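The data below hold one chain only, encoded as structure tokens and taken in the form predicted on its own.
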Amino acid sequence: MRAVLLTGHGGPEVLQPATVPDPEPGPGQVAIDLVRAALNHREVWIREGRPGPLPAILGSDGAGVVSEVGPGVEGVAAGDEVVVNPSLDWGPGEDEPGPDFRILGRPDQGTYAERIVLAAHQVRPRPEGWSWDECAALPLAGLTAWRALRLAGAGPGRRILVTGAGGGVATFLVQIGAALGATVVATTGSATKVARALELGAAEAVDYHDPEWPGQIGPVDAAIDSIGGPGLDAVISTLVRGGVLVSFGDTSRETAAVDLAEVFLEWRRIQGTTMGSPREFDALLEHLATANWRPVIDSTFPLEEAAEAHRRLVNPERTGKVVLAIR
């Protein structure tokens, strides 16, 4: 099958193209040729030297249509169009995954390639009226979205602050949000992003290039960040007495200083999270049948093309998901 490999840590380049073996399915498993794989910014950290086994096959969001199953599979056959859910093996808990999970895409091979393998329980449906990009954009960034808002206390009274809300997981939020009933305000890097977050369903959006963009948000319930770095006091000086900074990220790659004072004095709680439940998969899907919402999709490439994708995933002029067309 057609792949891309990672052959080293550095930058894009290290992403070559190449034929490699087909994966078949055993016990319990299906395979799946992929029509769409999706970039998350999971990545790009792995590429840049995140320790790990090389080569690797990167890539945790993917939708395609079912080849074959494996023995015993019940509920899953031939020919039916699925979405994966990237959230392996996460266990019978809420609050928090078990000691053997893991994110689909190293060591696990990922889905920037023609076929991936995978235990039947970790696909779902393709969702009615979704196209392949859609589809494809959706599982890691709409499962980290629907989980964060959950424990933002998302809904009808609740205003939420969403950072960053040019980015993949944070347009999700936003629409997401307001489709939940909340309040959204947003930060975003450009008066450009600043629209387009208002057009997604955020109440409010400023710049966070100006420094006093803290004052023009105002007091919110829970503000949800993947940003981190120096700014996060910032983020955290929104909240109101009692309300919650839910962390998903850290893609500044800085040091994030917290005045803790501003914690323990306003009785503030820092929750951190990455992606979510099997349960809570199925929630978001259930969401979708009545949701008026679709990802937004910034830019899609060949498969052969994932270094250049890479390219534009990084791009600050970038707003939503970056897909790999493989079929």
Ligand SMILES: NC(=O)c1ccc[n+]([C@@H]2O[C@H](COP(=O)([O-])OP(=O)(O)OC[C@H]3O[C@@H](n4cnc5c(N)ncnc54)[C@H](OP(=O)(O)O)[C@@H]3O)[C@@H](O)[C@H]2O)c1
Contents of the next structure:
Amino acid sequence: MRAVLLTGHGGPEVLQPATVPDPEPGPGQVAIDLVRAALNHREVWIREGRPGPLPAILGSDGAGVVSEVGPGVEGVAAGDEVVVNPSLDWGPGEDEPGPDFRILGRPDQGTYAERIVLAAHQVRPRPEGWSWDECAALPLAGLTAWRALRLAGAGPGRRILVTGAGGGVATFLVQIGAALGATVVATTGSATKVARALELGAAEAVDYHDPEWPGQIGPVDAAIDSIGGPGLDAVISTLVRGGVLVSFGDTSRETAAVDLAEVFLEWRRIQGTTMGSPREFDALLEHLATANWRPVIDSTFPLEEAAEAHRRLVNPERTGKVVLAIR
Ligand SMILES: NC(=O)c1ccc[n+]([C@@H]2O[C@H](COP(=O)([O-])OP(=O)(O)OC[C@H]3O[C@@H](n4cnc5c(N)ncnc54)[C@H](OP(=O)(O)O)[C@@H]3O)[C@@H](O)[C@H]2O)c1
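Alternate state requested, the form predicted together with this ligand (shown: the form predicted on its own):
Complete assembly follows, chain above in first position.
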């Protein structure tokens, strides 16, 4: 099959098109002929040097058609159009996953390929009426956003801050947060992106390059952040007494020095989260049946141009998801 291999650690050029053997489904597994994959920042971290086996096929997000089922599979059949749940083997808990949990795309073969084999319980029917690009854009970022919003208590009467609103997960946070009835306040990186965040459903949006931004928004009940770094204190300062900071990333890559007095003297909490449970993935898909929003697709590249897609992902002008067209 056609695939893109991570051949080493470094710049986007280490992503090389290749032909590799087709994976075959074993007991309880299904093979999916992928139509689209989508990028996540995780693949940039891995490409740049996160330790792990090489060569590897990256990619957590995908959507396609089931082409073969292994022995013992029930409820999924060849011809089914599906999306992939990249939160692998989460387990029975809701607060955190079990010991087998991993994210699809190294060490498991990822979605930058024509075919993928997964446990049948990792696939779900494609959302009705959604394009293949939208289907592939959804899983990892949508699931992460869904759980983060639950932990932030998103709903009517709640004011929720989303930082870096142009990001893949963050565009879902703005859209789903607004759809759940919360008042979403956003920070983002340019005037154009401020306007875009407002279009996507934010009630207020400010440019995080302005150091005075916390004073430009009123207090929030919860903040959902994936930038981290030295700016985290400013994010915490926007919380009401007893407010919660939900943290799911540290894109700035700098260590955050938090003034703990701003946490304990204000009865605030810091809640970490990664991915989500299969029950949360199902709840997200159920929400889509009545939702009036669709994923924000920034751009779509042919599979073989994965390196170019990575360059686009780290371009500050990008908003939302970058997709790979496979067939
Ligand atoms: N824990 C989890 O389960 C989980 C799941 C998904 C992602 N993550 C992590 O969360 C972060 C966001 O993921 P993503 O896929 O949404 O990434 P992404 O699409 O690349 O979005 C990152 C956003 O962060 C903002 N940003 C602020 N400072 C930045 C900087 N110095 N460099 C780059 N971006 C900066 C930008 O917002 P503006 O466009 O508004 O300027 C950018 O769009 C990543 O660190 C990722 O590893 C964690």
